[in-house]
Every structure is written in C-alpha cells, then in structure tokens.
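The chain below stands alone and is given in structure tokens; this is the form predicted on its own.
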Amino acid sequence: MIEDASGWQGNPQHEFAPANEGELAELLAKATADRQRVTIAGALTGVTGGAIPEDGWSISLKALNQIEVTPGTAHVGAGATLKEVQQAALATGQFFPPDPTEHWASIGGMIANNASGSRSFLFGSTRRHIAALRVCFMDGDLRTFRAGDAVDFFVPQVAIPNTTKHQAGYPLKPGMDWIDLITGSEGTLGVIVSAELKLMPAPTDLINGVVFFPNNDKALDAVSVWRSVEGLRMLEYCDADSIDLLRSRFEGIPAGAACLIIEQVGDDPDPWLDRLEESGAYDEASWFALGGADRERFRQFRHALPEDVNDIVRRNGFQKMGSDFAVPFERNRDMMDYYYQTLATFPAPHVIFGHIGDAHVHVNLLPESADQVEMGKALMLQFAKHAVELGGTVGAEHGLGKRKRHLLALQFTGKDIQAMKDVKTRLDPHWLLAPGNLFETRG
C-alpha cells in the first residue's frame, strides 16, 4: 500500500525504483508495450492523491537524487528533496526561492505540481525558476527542454484566471514553451527526470515578524496596506481560530488575536513600529527576529499550525477538508467575508490560514462526525464555485490530483478541457501515465 500526506491510499500491482534515467526509460517503454498504467511517486508529500496509483505500476524516482550547485544554477535529480537542494545552495551563499511548507517534498513533485508556498508573494511559483527540464515520455523517449523551447505542435488558448497563483489543468496558449507545459501537469504528460534550477544570492539581512492584531478584520485591513512594502517576500495570515490552536504552545499571545507573518529583505525594523501603530496591531506583544534563535521560533510557529491540525484529524478520526482556492487580490476581502459568513453556522472546528498576500488562504474544516463530513464537502464545493465567480482559481498550488479533479469542470469550459485532453493524447496516446489525475474521464 502507498499513502500520501492527505491519507489517499493505493495498491499498485508492482513497485519499481529505477537507479538511473536509462532504467526509467526502459520501464516506461515496456509499460507502453504491455499497456500498463504508470503512476510516478516522489516523496509522497502531496495532498491530492496525485502520486497514488489506482492500479498498475508505481515508479519511485527517489534514486534520481543527484545535486550539483554552480553559480546561479542547481542541476538536480527529480528525487532530490527541497531541503537537500536548499542546504546545498546555502553552502554556496545561494537559495532556491520556492518555499512550500513541506521541505521534504521532492523536486520532481514540486515541478509536477508547480509548487509555491509562503515566498511566492515575491518570487512566484516553481515554474518561474526552471532553466531546463529533462523529461522521459511513455515511449521511453528522453528529451531536454530549455526555457524558451516552443512546443512543436499547435495548442489553443484556454482562459486563465487573473490570480497571482494558479495550478489547475494545463495553461495552454499558442506558442507556449515546453517548460510551461510540463510544469504543473501533475505527471500526466511526461516524467520529470531532472532539472536545471535557477538560484539567487541568499540575502544577508532579513527582518522577520509575527504581528498580532485584536481580531481578524484588523489583520485583513493591514494586508492591503502592507502588500506594497518594498522588499517584502512573505505575507501570511493566521485567523483567530488558528491562533487559539497554538496558544498552549507559545506564551504571550493576546486573547482573541489574529496574526500576520512577515519576512522582508533588509536590516532596519524601525519602520515596522510605525506600521504596527497605524494598523492597530499589538506592538509590544508582536514578535520580531533579532537573531537566529528568534528566527527558529518563527519557523516553529509557522509549522506548528499544520501539525496541530493533523493532530486534531487523528483524534477525530475523520479526514480534514482543505481548500486551495485563490482570487484576484481586489476580490480578496469579498472571498474572506464569504468564508466567514458561510462558516458561521458550520458546527465543526475550522481554521483559515495561509498566503494572504496572494489572496490565497487555506480553509481547513475538521469534522467530528460523518454528518459534518458531508456538510464540509458541500461547503468546499460552494467555496470553489464562489472563487470562480470572483474570477479566481479552484487550485492555486497543490494541483487537483485525484481528490479534487472534479473541480476542473468548475474552472474550465468543456471545450477547454477537451483541448487539454487532446494534448495529453498527443503525448500519451494510450492514457497510461498518471491515470486518474486531473481528468475524470478519458478524452
């Protein structure tokens, strides 16, 4: 049995772990000849079931884990983890900007899902930081694509939401390049073997802060003002319900507080004193980093909430439901108001936190009964529809995989979805690769 971080499980008929790209190519060619369905697995940190096979073969890329860092670049195997890449880059005074919460995610999985995370506010998603990809297709053909290498067949334009983050389906447009097509395709078009990643110089000075506010509204008011702060590379939100979960683990949190987590390139924290006063934040109760120990405290704070949520899920015995919707920033407050108004009558615990600077937060519902599970499913569908009505996306950074593939039809027209299926058929004629991901039915 194979299981991902969301609890999605599968039982492949066979499991393989090729030692190099040649073995991988041979496996895929054999699978095509035998009409075997294939699902690729990385570190299994995903939350939508994308790496979990419904049947057929599971191929792990964990052995393809080489890392070579040079100035401005990291040559990385698909099985290498984000943490390993960051450590290797930092040793040379560089860093890889994408920063998803799960540092043990594989680079191949990050590319397959176009992962982003907290620093996407400034740096964008994984796609922006890829210089080249090595890809193996289902017939065993290995190809290398560099940024700017145009897809060598016609693709039409599909409608893309006006959000800073979007990861649902293929972002088709005439003249697009191969990296844009393969990145975010959730393993459905080809297998990512390795990548050339763009690195940036690591900043020598950073200002980190956890800023507490009397309530959710005050924190949300500050977001609109602070988004334009120069050098800001993180702007994260935890609502009052989220903070309540953390109160027993961290001393000095004001009662009823919500918070914003900020990170800025620079060494002068003084302007933040004025910003806190102007926004109505708790100035004395808020935390700002003065050294490595303080930054470690912030890291623990950021990661404690998902840990506590998962503890509640284990105790309750019912799977959580989490959103991954984003809207254009000018509709951010509309979406947040809709979440809170709708959840006012939901009887189970729930928390809202995440990438507020991108108008992309995660609503987590924590049902305590089977009836609440069904209520939660209905609410998530309602939220997805409303996000689309506001011009947003049903998938901002996690992909849709198997768990959320039904949302694709909310985002795109039937014509757009068929265009995506046509591309898959061209590159995977027998629909053997990543079956069940993205599409509910074959094209």
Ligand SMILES: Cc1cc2nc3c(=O)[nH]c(=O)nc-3n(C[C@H](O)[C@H](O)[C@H](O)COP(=O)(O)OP(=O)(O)OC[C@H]3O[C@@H](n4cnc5c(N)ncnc54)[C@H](O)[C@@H]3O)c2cc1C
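Numbering follows the first chain given and starts at 1. In this text, the rigid core denotes the largest set of C-alpha atoms whose superposition between the two forms falls within 1.5 Å. These figures come from a predicted structure and were not determined experimentally. First, how it differs from the form predicted in complex with this ligand.
With the core held fixed between these two forms, Thr92 has its Cα displaced by under 2 Å. When the rigid core is held fixed, the Cα atom of Gln319 travels 2 angstroms or more between these two forms.
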The other form holds:
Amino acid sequence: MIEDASGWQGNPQHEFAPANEGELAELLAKATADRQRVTIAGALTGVTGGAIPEDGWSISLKALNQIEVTPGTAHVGAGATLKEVQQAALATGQFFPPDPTEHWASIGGMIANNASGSRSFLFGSTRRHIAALRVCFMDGDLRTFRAGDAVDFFVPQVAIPNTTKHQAGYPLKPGMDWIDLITGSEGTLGVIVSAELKLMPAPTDLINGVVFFPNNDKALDAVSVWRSVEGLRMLEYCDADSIDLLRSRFEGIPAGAACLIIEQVGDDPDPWLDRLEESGAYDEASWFALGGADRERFRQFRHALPEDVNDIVRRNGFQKMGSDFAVPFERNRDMMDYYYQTLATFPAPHVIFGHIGDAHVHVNLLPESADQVEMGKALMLQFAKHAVELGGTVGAEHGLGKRKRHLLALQFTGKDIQAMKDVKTRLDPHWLLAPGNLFETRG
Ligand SMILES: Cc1cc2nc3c(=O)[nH]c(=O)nc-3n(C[C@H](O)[C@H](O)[C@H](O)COP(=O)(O)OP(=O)(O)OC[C@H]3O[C@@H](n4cnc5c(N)ncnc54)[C@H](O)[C@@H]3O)c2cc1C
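With the form predicted on its own in hand, show me what the form predicted in complex with this ligand looks like.
Every component of the complex follows; first up is the chain already shown.
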C-alpha cells in the first residue's frame, strides 16, 4: 500500500525502482507491450492522489538522484529532493527559486506538478526555471527538450485564467514549448527523467518578518500595502485560527493575532517602517529576522501549518480537505470575504493560510464527523465555482490529480478538455500513464 501526504491510498500490483534511465525505458516499453498501467511516484508529498496508482505498476525514480551544479545551472535526476538540490546550489553561492515549502519533494514531482509555493510571488512557478528536460515516453523513447523546442504537432489555444498562478490541465497554445507541455502534466504525458534547472545567485541581503496584526481584517487590509515593496519575494497570510494551531510550539504570538510572513531582497528597512505604522501592525510584537537561524525558524513556523493540518485531519480518520483556488489579485478581497462569510456557518474547525500576495490561499477544513466531510465537499465545490466566477483558477499549484479532477470541467469547456485528451492520446496512445489523473474518463 502507498499513500501520499493527503492520506490518499492505493495498492500497486508491483513496485519498481529502476537504477538508471535505460532500465526505466525498458520498463515502460514492457508496460506498453503488456498493456500495464503505470503511475510514477516521486517523494509522495503531493496532496491530490496523483502519485497513487488505482492499479498496475508504481515506478519510483528515487535512484535517479544525481546532482551536478555548474554556474547558472543544476543538472539533476528526477529523484533528487529539493533540499539536496538547494544544499548543492548553496555550496556554490546559488539557489533554485521555486519553494513549495515541502523541501522533501522530488524535482520530478515538482516539475510534474509545476510546484510553486511561498516565493512564487517574485519567481513564479517551477516551469519558469527549467532550461531542459529529459523525458521518457510510454514506448520507451527517451527525448531531451530544451527551452524553445516547440511541440511538433498542432495544439489549439485553451483559455487560461488571468491569475498569477494556475496549475490545472495542460496550458495548450499553438507553438508551445515541450517544456511548457510536460511541466505540470501531472505524470500523464511522459516520465521526467532529469532536468537542467536554472539557478540564480543566492541573495546576500534579505529582510524577513512575521508581522502580526490584531485580527484577520487588518492583516488582509495590509496585503496591498506590502505588495508594492520592491524586491518582495514572499507575502504569506496566516489567519488567527491558523496561528492558534501553532501557539503552543512558538513563543511570543500575540493573543488573537493574524500575520503576514514577508521576505524582501535588500537591506533597506525603510519601506517596512512606514508600512508597519500605516497598516496598524503590532510593530513591537512582530518578529524580524536577525540572521539565518531566525529565517529558518520562520520557515518552520510557516511549514508547520500545512503539516499540522494534514496530521489533524488524518488523526480524525479523514483525508485532507484543502482548497487550492486563486483569483485575479483585484478580486482577492472579494474571495476572502466570500470564504469567511460562507465558513461562518460551517460547524467544524477551519483555517486559512497561504500565498496571499498571489490571491491564492488554502482554506483547510478539519472535519470531525462523516457528515461534516460531506458538508465540506459541497463547500469546496461552492468555493471552486465562485473562484471561477471571479475569473480565477480551480488549481493554482497542487494540480488536480485524482482527488480534484472533477474540478477540471468547472474551469474548461468540453472542447478544451477534449483538446487536452487528444494531446494525451497522441503521447500515450493506450492511456497507460498515470491513469485517473486529471481526467475522469478516457478521451
Ligand atoms: C506540508 C506540505 C506543504 C506543501 N506546500 C506546497 C506549496 O507551498 N506549494 C506547492 O506547489 N506544493 C506544496 N505541497 C505539495 C507537494 O509538495 C508538491 O506538489 C510537490 O511538487 C510534490 O512532489 P513529490 O516528489 O512529492 O511528488 P509526488 O507526490 O510523488 O507526485 C506528484 C505528481 O507528480 C507525478 N510525478 C512525480 N515524479 C514524476 C516524474 N519523475 N515524472 C512524471 N511524473 C512524476 C506523480 O505521478 C504525481 O502525479 C506541499 C505538500 C505538503 C505535504
């Protein structure tokens, strides 16, 4: 039995861990010959069931974990973890910008999900940071694609929402790059074997703070105020209920407070001083980093939230129930108000935190009974519909996998979904790769 971080489980008939790309290619060719269904497992930190097979073979790429860092690039196997890549990059004064906070994610999983996370405010998602991809298709064919290599067949344009983050379905457009197609395809088109990642020089100066506010409203009002700070690379929101989950483990949290977690490249604190006063923040009680140890504490503080939420739901005997919707930034406050008004009558505990600078937060419900799970599912659907009505996306960074694939039809027309299925059929004619991910039925 294997399970991802959301608690979604599956029982593959066989589990494989090829030692190199040649073995992987042979396995995929054999699976095609035998019409075996195949699902790729990364580090299983995903939260949509994407890496969990409904049946057939599970293939892990954990042995393909080589890392070679050169100025500006890292050549890495799909099985290398983000933490290992960051450590190797840092040793040369560089870093890999995408930061899905879960640093045990594999690079293959990050690329397959086009992961983004807390620093995406400045750096965007994983897709933007790939120079080349090596991919193995179901017939065993191994191909390398570099940025600028356009797909060699026609793909139509599908409508992409006007959000700063979007990760649901294939972002089809005529003349698109192979890298853009494979990245974010959730393991449905080909297996990512290795990648050439673009590295940036590690910044020498950073200003970090966990800025507390008396309540959620004050913190939300401050988002636009902080968003304009030059060099801002992280603008995260944790509401008062989220922070309460962490209170017993982190000292110095003001009572009833909500917070923004902020990171800026640079060393000029002036923009912060003005904004602290203007936005009614608790300036004395807020936390400011004096060095790497503080920054690491702030990272742990932020990352403890999704970890705690996942643990609580699973201890209650259920699976993660978290949203991943984003809206255009000008509709951010409308969406947040809608969440809070609607949740006012939801009987179970709930928390909201996440990437507010991108108008993208995670609403997490913590149901305590089967009835509340059903109510929660209906609520999530309602939220997804509202996000789309506001011009937003049903999936901003986690992908849809199996648990959220029903949302694809809220975002896209039947024609758009058929166009995506046509691409899948072209690259995986027998629909053997990642069955059940993204699409409820075969095209
Ligand atoms: C506490 C916590 C916090 C998180 N925070 C964030 C966040 O802020 N931002 C964010 O974007 N995500 C976040 N995630 C989700 C998760 O970490 C990311 O989706 C990550 O990219 C998954 O990587 P993985 O290696 O664990 O992939 P897996 O979970 O193993 O797989 C994910 C998908 O990728 C496919 N896949 C994996 N490897 C390959 C490959 N080599 N080739 C083809 N397909 C492949 C799988 O089949 C599956 O569909 C969080 C998760 C947790 C548990």
